[in-house]
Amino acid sequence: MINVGIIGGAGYTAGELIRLLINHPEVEIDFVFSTSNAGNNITKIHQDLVGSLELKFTDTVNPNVDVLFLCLGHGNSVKFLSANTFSDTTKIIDLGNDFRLESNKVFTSTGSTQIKTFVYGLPELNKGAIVNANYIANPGCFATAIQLGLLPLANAGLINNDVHVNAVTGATGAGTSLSATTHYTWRDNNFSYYKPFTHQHLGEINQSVNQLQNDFSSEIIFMPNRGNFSRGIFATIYTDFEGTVEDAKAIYKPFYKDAKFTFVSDDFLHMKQVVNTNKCLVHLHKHNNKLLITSTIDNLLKGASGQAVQNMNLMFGLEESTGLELKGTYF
C-alpha cells in the first residue's frame, strides 16, 4: 500500500483528494495536516465523508510517508517544505504553483543534501518524465484546460498567430476563503471577468506551448471569467488555421490516441459531460480562417486532485486510471 500524507487538508482540493484516495485500492491515508482544524474529525469539514472516514486532522506529520500531497495556497509550498523535513524517499506532489515554471522548479530541502527538481505534471505532455519523477508540480486548473486545447496544434508547429482564450470557472476555483466575489448573494445570477490578460496560469501555458513549438512567439490572450456554478471549466480558444476541420482532427486525434482521460469529440460540448470526472473533452470547429477549440474539465478533478492522483499512479507504476474511473453527475 502507498502511505499518503496530505498537507492543507481543509480546502476544496484536499477534500476531493481524500474522497479519491479513500476509494483507491492501493492507498492508505496516514495523516491529513491542518493547523486550524487539528484534533477535529475530518468529517466536521468534509461532511459528505460521514460514515466513510474516522480520521482526525493533525498538526504533526509523518516524515516517512511514501507520497506527500501539498494542497496549500499559492506560494505556501516553499514555506512548508522549508519548515518541515521529509525522507529523501518521500515523493511530493504539489498542487500549488510554486514549482511549475522552469525558473523555480528546483528546491533544496532543509536538513537534506538532496535537491528536489520538480517535473511539470501534465501527463498528456510529460508522461515519460512523470513516471521517473520523485517531485511533481501539478498543473493549474485553467492551465490544464487551455493546454489540452492547444498542445496538438503546438506539436504540429501550427500556432503562428495570436491565440484568444475565453474561459469560465465555477466558485470552487476561488477556494474556501470568503471574499467579496465568493459570497452566494454576489455569485448568484451573476457573471464577471477577473485578472484580464494577466492570469498567473499564463506562464505555464506559454512554457508548455514553447516546449512543443520552440519558435512560438505570438501572444496567448486570456480572459478568465467567474461563473455562478460550483465546479467546472469551459474554455473557448481560437486562432488562425489554414486547413479544414478534418485537417485539425487529423492532428488532434492521433495526439490523444493513448491518453487515458483526454478525448476529442465530434459533437459540440457542454460542461456537464465532465463534471465529477477526471476527463477533458476537446471539440474542434472551423469558421472562415479561424479554428475554434473548445475544452472542458472539472476544475477540482482533472484541474487539480484527479490529475494529482493520475500523477501518483504513474510515479508508482500503477495503471494510470486506478481510482479515477468516476461516475459523472450528468443530470
Second form
There are 4 protein chains.
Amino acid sequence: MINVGIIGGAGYTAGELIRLLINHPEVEIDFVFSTSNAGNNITKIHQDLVGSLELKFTDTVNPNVDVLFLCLGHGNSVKFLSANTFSDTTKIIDLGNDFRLESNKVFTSTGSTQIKTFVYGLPELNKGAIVNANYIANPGCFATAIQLGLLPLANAGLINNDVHVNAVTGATGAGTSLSATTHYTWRDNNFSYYKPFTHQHLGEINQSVNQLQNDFSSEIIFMPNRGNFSRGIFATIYTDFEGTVEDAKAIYKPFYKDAKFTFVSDDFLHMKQVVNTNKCLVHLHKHNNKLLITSTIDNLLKGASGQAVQNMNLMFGLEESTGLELKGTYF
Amino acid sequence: MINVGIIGGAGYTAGELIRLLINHPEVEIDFVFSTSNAGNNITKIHQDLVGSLELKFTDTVNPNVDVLFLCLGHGNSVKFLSANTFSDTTKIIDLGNDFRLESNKVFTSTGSTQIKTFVYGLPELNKGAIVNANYIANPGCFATAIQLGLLPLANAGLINNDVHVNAVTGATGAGTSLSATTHYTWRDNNFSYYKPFTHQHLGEINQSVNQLQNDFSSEIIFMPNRGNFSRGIFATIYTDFEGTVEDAKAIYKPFYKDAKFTFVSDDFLHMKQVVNTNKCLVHLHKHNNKLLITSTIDNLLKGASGQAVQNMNLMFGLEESTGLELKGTYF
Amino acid sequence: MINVGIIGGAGYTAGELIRLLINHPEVEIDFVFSTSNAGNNITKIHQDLVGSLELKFTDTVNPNVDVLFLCLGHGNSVKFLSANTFSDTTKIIDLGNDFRLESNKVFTSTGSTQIKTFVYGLPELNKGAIVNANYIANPGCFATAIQLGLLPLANAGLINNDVHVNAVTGATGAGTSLSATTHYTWRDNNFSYYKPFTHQHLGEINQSVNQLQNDFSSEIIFMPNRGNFSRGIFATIYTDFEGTVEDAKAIYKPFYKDAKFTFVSDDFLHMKQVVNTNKCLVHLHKHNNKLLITSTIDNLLKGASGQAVQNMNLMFGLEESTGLELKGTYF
Amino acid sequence: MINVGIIGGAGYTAGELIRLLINHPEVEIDFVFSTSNAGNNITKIHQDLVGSLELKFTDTVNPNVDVLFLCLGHGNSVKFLSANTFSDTTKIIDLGNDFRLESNKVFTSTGSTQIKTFVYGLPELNKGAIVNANYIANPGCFATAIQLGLLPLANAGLINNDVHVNAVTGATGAGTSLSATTHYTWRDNNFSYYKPFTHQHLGEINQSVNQLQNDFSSEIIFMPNRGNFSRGIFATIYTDFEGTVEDAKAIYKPFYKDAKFTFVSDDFLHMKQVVNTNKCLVHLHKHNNKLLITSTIDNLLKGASGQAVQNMNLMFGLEESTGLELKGTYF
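Please move on to the form predicted together with another copy of the chain, as the form predicted on its own is already shown.
Next comes the full complex, and the chain you just saw is listed first.
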C-alpha cells in the first residue's frame, strides 16, 4: 500500500483527492494536514464523506509517507517545503503552480544539499519523465484543457498563426474562500470573465507548446470566463489550419491513441460529458481556414486531483487508470 | 414629490428600494446612507443601476426627509433610531423585525418625550391603519407569504387544527454577507433547511392569525427551506377543512377582491409566476379533509421592499400600486 | 462474470446502470435493448460514455443472460415480460413499479406455467429475502428516501400519529421525455409541486411501514415537490414522538449498523452530501413533541439504479457494495 | 392610445411584449393572435400574468390596428403578411429575420401594388429612419449585442483587422419548443456552442458595420455559445486597435451620449447587470494591441421585445423610453 499525506486538506482539490483515494485499491491515507481544522473530523468540511471515512485533520505531518500531495494556494508550496522536512524517498506531487515553469522547477531546501527537480505532470506530454520522477508539478486546470487541445497540432509543427482561446470554468475554480463573485446571488444565472489575455496559465501552455514545436512564435490569446456552474471547463480554441478536418483527425487520433483519459470525439461536445470523470474530450471542426478545437474537462479531476492521482499511479508503477474509472454525474 | 432617505443602503432590500423608487413618479431619493460605502457611487454596489442613477452613498442623514426606510439587520433599527433624530413629520418604514410584534411596537427615544407606535404593515390585513400611520413595521418575507395564505381562513374563523407549513426561500433571503451556505459551490443544485419549527417569523404570523380569529389556539408547524435560486418564496400550507374547495374559494376570493397585488389562481402555481413582481398568488386545493393552500411571492418585493413602497403609497395617499406595476422576469 | 441485459436502454436509469456496470468488476454487459435506438452507438444517447464503451443498442434480446434489468415506464414491465421469454435461470430486477405491491407481486406468463414472484428490493428491509430472490421489484425513488426515514421508527412500533412528509426531487425524476415542466426556461430557478397527497409511491411506503409495525394505522401525508436541480431527493418527515432525540438515535443507529449505504448523521444534512453516491443519509432532530427525520438520497442511484446493482450483488452472493463505492460529485 | 396587435402570441418574445405593453401608458392591446391557443386565456401560457390581464388568444386579426408586432419563427413573417391584409396605416414591427438584410427589405403583397420597405430597427444606428418608418425589421439578439459593441469603432473607421467575437446566450434564445438542448437535465450546469462561425446574425452585423465604415473588409469570427441560464447575452469582442483605452472611450462615449439605453461602463461587466432591463452595457479594455469590447443585454428585451417597443415609441413620436424604465432583476 502507498502511504499518502495531504497538505492543505480543507480545500477543494484536497477534498477531491480524499474522495478518490478512499476508493483507490493501492492507497492508504496516512494523514490530512490542515492547521485551521486540526482535530476536527474530515467530514466536518468534506461533508459528503459521512459514512465513508473516519479520520481527523491533523497539524502534524508524518515525514515518511510514500507520497505527499500539496494542495496549497499558489506560492505556498515553496513555503511549506521550506518549513517542513520529509524523507528523501517521499515523492511529492504539487497541485499548485510553484514548480510548473522550467525557470522554477528546482527546489533547494535551506540548510540542506538536497535538490528537488519537478517534472511537469501532464501524462499526455511527459509520461516517460513522470514514470521516473520523484517530484511532480501538476498542471493547472485551464492549462490542462487548453494544452490537450493544442499539443497534437504543436507536435505536428502546425501552429503557425495566432491561437484564440475562449474558456469557461466553474465556481470551484475560484477556491473555497468566499468572495463577491462566488456568492450565490451574484453567480447564479450570471456570466463574466476575469484576467482577460493575462491568465497565469499562459506560461505553462506556451512552455508545453514550445516543447513540441520549438519554432512556435505565435501568440495565444486567452479569454477566461466564469460560468454559473460548480465543476467543469469548456474551452474553444481556433487557429488557421490548411488541411481538412480529416487531416486534423489524422494528427490528433494517433497522438492520443494510448492516452487513458483523453479521447477525440467525432460529435460536438458539451461540458457535462466529462463532469466528475478524469476524462478530456477533444473535438475537431473546420470552417473556411479555421480549425476549431474543443476541449472539455472536469477542472477538479483531470484539471487537478484526478490528474495528480494519474501521476501518482505512473510514478509508482501502477496501471495508469487505477482508482480513476469514475462514474460520471452527467446530469 | 416625496423625499426619501434609505438607511442601510448596501443591502439587498435597500437595493430593491432604489430600483423601485428611481421609477416611482412621486418620489425623489434624498440620500442613501451606508457608513461602510460613504462617498462611493451607489452603482459600485448596485451595479445594475449603471446608467440609471448618479448618486453616492452618504454617512450623513437629512433629518427632514418625508419618509425614512430602515433596511438594517434585525435589532439595528432600535439602535439607529436611538442614535439619530428625525423630524416629527418624518414617516418611518422599518423593514427589519424590531417593531413587528405588539409587545415591541412602541419606540421611545432616549431624552425625548416623543413616542413612536408602529403599525404592522400588511395592507391586506391593516390597510385602514396603514393609511393613518406614521410608523410602519414592514412584515417579514416568509411571514407575508404564509399570512396571505392563512388570513382569509382565519377571518372566517376556520383554523381549528394544526397548520403545517413548508416553505422555501432563495439565497437573497440570507442577506448579502458571505457564508458557507451562500457560497455558489455549496448552494448550486442543493437543498436544505434551517431553524426547523423555530423560525422567528412565527411570532408575527400567529399574531395576525389571532387578530382575525381570536379563538385560534392551534399550532403552526413551519419548516423553512433553502432553495437553489436567488429570489422567491414558495409556501405550501395545509390544515383540516370541512368544506369543499369551492367553499374555500368563496372565502378567499371576496377577502382579496380589493387587493391590488394578491390574487387567487384557479390553477396550480409555480414560483416564477411572481418573481420580480409585487404579487402574491394563492391557490386552493382540497384532498380528503385537507385544504392545501399555496402561496408564492418574491421575497425581496412583496416580501420586503415592494411591500414597503406599497405601504408608503398608502401612507401618502397615493394610488396603492404606484411604481409597483412591474414587469416580471418569468424566465 | 455476470452477464447482464438492460431493457429500455435509452432512459435515465438505464444510463446510470451502464455507468455503474462498466466499472463493476464482476459484470459484463451483454446487451442494451432499445427499439428506438437499435443500431446506434450507446454513446449517441449516453454521451458521457465516449471513450468508455463501444457497444450499440440492440432490438434483440439474449434470453440467456444471468440477470435482466427492466428500465421501462411504469406498466411496461408486465407488457415486456408477456411478450418476451427468458431462461428460467435469468434473474430479473424491475426498476418500474409493476411488481412492488403485494397485490401485484406475482407475474404469470401467458402460455406458461412458470410463476415469477417478486421480492420488494429494499436491502435495509428485506436483505434475507433479496439474497434468495430471483425476481426483484426495485423500490421507487421517493419511496426509498421516505422508507429509510421511517422504517426504524416503525420497527420500534412507534409510529402512532400522522406522518407529514415534504420531499423535493430533481428533473431526472420526471424521465427523459420533454415536457413543459422539464424545459430549462421553466424549471431554472423555479419551485413547484405535483400530485399533492396522492403520489403513487405512498402504496409501497405504507406497505413497508406495515410490514414492520402491523398496528400502523395513521396517515402518511406526502407533498412531492419539483426542485430546480437534476439529481437528488431531500425529504423531511415529522411525527409525534415521546422520547428525546437520543432515544430516537438509539432506535435508528442499531437499525442501520450493518447497512452498507445508509448512515445516521449527527449534523444537519444538505442534499449534495449524497449526489452521485449510493448513500442514504438520515438525521434526527427533536422539537417539542415532534421528531423531525431528514433523509436524502440520489434519486437515480440509491433511488433507482444503484439500489438495483446493490440488489444484484446480494442475489449473486457478491459483497453488497461491489461496484458501488462511488466518488460523489459534492459540488 | 396606440392599438396593438401581436402575432405569434404564445412565444417568448410575444410574452415579453405583453408584459411590457400592459404597463405602457400609451398602448392598448387589441388582440393577441395564436392559432394553436385561440380561445384560451393568455394567462394559460404566460402564467405570470395572472392578476394582470384578462384577455384571450384569438385567431382573428383586426386589420385596423395602429401597429402590428410579428413574433413568428424566422421565415414566417413573409408567409403571414402574404396571407393577411392590414390597413395601409398599420405600422409593422417584425421581430423575425425576414426583412433585416438590404436584399430582403422589400415586401410586395401578392395581388396588391403596395410595397412595404422595412427599416433596420437599431435606434443607436438608424434613429432618424426609424422615426419616419412604417415598417421595422427588429434586429436579432446576438446582432444587437455585437453591433452595439462594434458600431462606434466602425463609425470611426477603425475596424481594420479581424474581429473575434465570443458570446453566450440563455435558453430563451432557443425558443419555446422543447428540444434535447433545452431539457433541464441537459442544460443545467452545462456549457456548449452551436453554429460555430456561421450564425445567421453575421449578415446583419456585417451590413451595419459596413453602413458606418464602408471600407470594412475584415472578417467577423463569431462563436455563439449556450449558457445555463434563461435570459441574457454576454459578448466579448476583440480586435487590433492602435490607441489607448482612453482613445477608445473618446470614441464610444460621444457615440452613445444620447442613447437612452446603451451606456459605457468604466468597470468590468457581468451579465446580470442588464437582465430584465432594456439596457446595453458596454465596457472597453486594452491589452497590448488588442481592444477588448464587452457588451451585454437581455436577449428578450434589448435583444427583442424591448427594442421593438423602443422602435414603436420612436415611430409614434413618443419619448423613446416610455414603458421601458424597467426594474431589473439583478439577483
